[in-house]
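A lone chain, given as structure tokens: the form predicted on its own.
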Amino acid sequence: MVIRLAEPADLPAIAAIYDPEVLGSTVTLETVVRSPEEYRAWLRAHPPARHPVFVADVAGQVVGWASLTAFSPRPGYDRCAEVSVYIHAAHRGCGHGRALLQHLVAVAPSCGVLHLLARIEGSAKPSLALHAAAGFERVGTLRRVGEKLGRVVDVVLMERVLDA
């Protein structure tokens, strides 16, 4: 597996990976599908020398994405990204996510971001251990903010300070 940049060319295997968890699940609250443009301007948001977008590549084909992602348009937040690791469903379990995750806290100070946070649906088993395996600590729970599927739920907070 090869953790790089993503690329332009990359997009429909991101939104092949992330649109059924819009679609089918909690993992994320998101509720629709983005469109192509609305993916490429996502990528565009994502500079690469400050919240970039990485994809695992496993002979030429996107298994899994993550990126940091602003945590506020204000200035004094700039120090704070969230973390998003997504893995197919075909590849669940065989180490890419912890690999994507890991390589996130690795460059992250390197675009200037010290303070790394994660929201995460609170019966999302599998994410909360991957998390805490690199380092984040619960810090709370947002109960019953979110809604879906039928389904109101609670997100947990995780973070990771990098320069405590």
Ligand SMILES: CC(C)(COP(=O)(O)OP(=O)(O)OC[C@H]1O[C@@H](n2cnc3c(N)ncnc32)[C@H](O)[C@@H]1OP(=O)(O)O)[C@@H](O)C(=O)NCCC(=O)NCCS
Second form
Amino acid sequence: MVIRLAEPADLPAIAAIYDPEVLGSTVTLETVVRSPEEYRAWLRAHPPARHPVFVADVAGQVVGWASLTAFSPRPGYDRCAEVSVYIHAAHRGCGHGRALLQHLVAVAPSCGVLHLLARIEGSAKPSLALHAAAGFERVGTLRRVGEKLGRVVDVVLMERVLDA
Ligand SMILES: CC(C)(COP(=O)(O)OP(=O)(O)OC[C@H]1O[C@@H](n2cnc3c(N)ncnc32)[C@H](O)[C@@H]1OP(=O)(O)O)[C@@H](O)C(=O)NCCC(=O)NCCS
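Having displayed the form predicted on its own, please output the structure of the form predicted in complex with the ligand.
Following is the full complex, with the preceding chain placed first.
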């Protein structure tokens, strides 16, 4: 498996990983899948030097993706970025999620990011465990903050401070 920057040609594979979670789970509180043009705009909004999107590539097949996304448009928050990690359902449990998240942690300082934030749906045990294993600490819980698929859900905030 190699981790490399995402390219526009990867967007259909990224969508094939992310869209089922948008439509069928609460691990993301997005509810509407992006159009192809919206996916292209999303990638353009992630400049590689600042807020990169990476893919995990196994012999030419994209099996997962991860990104740094601006936490806030207010410049005073520029040191903080939100992490996202998604692995194709058929390729979970093989270490790809850990590798992608560790890669985000490793490259973040070179992107000017020294605070990583994860917002994780409260019952998403694999994600909570993945972030804890990558050194993220639980900050708190936003109780009953989200609602999707007929469920009201908590969201756990986890952070990793890189210059502590
Ligand atoms: C969470 C997710 C990214 C983990 O990726 P993965 O490649 O399956 O995970 P890995 O094989 O790299 O496992 C790394 C660690 O994560 C945790 N983990 C992964 N799957 C787990 C599971 N089913 N149950 C509990 N812990 C799990 C473990 O701590 C594991 O370390 P270990 O193998 O030493 O026990 C993947 O399950 C996924 O894409 N889930 C849906 C999307 C999602 O929830 N994304 C996060 C949004 S905030």
